[in-house]
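Heads up, the chain below is alone and in the form predicted on its own; it's given as structure tokens.
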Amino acid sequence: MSYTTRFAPSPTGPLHLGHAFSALLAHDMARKNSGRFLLRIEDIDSTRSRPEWERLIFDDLEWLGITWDDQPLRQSERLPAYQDSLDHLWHERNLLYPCDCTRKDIEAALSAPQEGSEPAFGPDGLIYPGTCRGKTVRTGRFPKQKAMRLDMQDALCGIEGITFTETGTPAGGRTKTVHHCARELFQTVGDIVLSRKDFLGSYHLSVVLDDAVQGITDVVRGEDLFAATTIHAVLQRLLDLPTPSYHHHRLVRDEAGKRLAKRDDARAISRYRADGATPADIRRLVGL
């Protein structure tokens, strides 16, 4: 399988240095090693996506001279692959349960005094603390309009580590094999949402199911996303999917250090280019 990397951008908002950042290497590290460059739009969440911003996003890219090596996929046209592996963990694997406690209810739950410990977080936030595990009987149709949870504990059982190659920031910069005890991630990660109430799927769903339908060899992004990279090392397994390697890299920040967001207009690509910056600019604003 020839070198792959990909650049998936969420439409609900403009890209900024971050995205341009990362955009930028991803592309770099492709076309240095003779290898493919792919473009996904995540716009899974169609309450927040806009097709003004999808058409942005591909100004931005094509004006800092970024070029894909295929048609762009888009999540959205994805549904039935995500609810196909829902089904098979849901009936075959016996692996899910539907959950209606809000983020209300889990605060809730885990302000409950408890001696000598203070809330664990996880990748995801607060670590679920299991109330709807086991409330209902894990048959029949697959439940609709519910959030629906990896019973991680179950998911782990038999299988004694999760391993995934790293060449990012995390590993000091060095290629290095990342180990975590199965044991330890019930405790660390804990059951988390792999569908939506409001939408199907979940990023961690369907980022592992894409990343494999497109043969994503290199997965390039923020170190922001290290920790959740367990996730989805256990879904790959869990799913019979190829592990990518991983490069995290650092974070793009303001002046006070803070990680930028969407929200930072100031920094947009499309304001730097109404302002008359060029690419190479851009390139030494966020140090390559």
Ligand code: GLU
Second form
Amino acid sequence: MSYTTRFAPSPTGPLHLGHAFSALLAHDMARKNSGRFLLRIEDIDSTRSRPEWERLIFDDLEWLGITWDDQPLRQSERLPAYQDSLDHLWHERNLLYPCDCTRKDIEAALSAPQEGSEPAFGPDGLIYPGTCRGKTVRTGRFPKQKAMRLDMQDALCGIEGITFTETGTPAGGRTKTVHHCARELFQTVGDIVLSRKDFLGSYHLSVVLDDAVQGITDVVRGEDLFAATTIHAVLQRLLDLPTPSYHHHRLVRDEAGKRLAKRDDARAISRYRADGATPADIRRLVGL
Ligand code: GLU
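Moving from the form predicted on its own, what structure would you give for the form predicted together with ligand GLU?
After this comes the whole thing, all chains and molecules, with the earlier chain placed first.
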């Protein structure tokens, strides 16, 4: 398969310097390797995505001199594919269960006195205590409008370990194999949500299915997602999808050392554009 990277922004706010760094890096890596660079609009969360933010993404990327090699893929058009995989995990693998717990319920369950240990955090925040795990039978119609969790212990049954290749900052710029023992993932990741109550699918599910359908060989993204990659490698294994190579890059931070967020309008690319900056200025600002 030819070397392919991607940029996958969510249209929930303006792109800032951190996004520009990620997009430029993925784009430059594809071009340097005579590969392809693809765009994906991660608008699965219809409650937060807005067409005006999507338009601004295209404008900002074009202004930065970034070109993409195919039609952008829109997650909102991929719901049937997400449902197919959820059906497979529900009907054929019996690996999902519905969960009604609110964040408050989870916090309350975890704050009950435990054997001297603090509640653990995983890639998705607090590790789910398993309250709903044995509550319902896992047969019948796929439950709609319910949060659906992956039974991690059952999912990893018969799997010894999960492995992926890292070439970015966490590997110190070298190529490193990251390996997790399957037994530990049950404790360090837990039963993650694969479909949400308010929209079908979840970030983790859609990202692995979309990377596979777009033929992404090299995922270039921020190191804040390094821990999530373990989840993605688990899902790739379960759904029989290839595991790309991963390149997690450093984050662009503000003067106080805090990573930039969507609400950091002062560092929005559109603001720099309006103030007369050039794409070369942006490259310099992000250290490229
Ligand atoms: N849509 C995600 C974001 O904007 C990117 C996810 C990814 O690169 O895997 O943070």
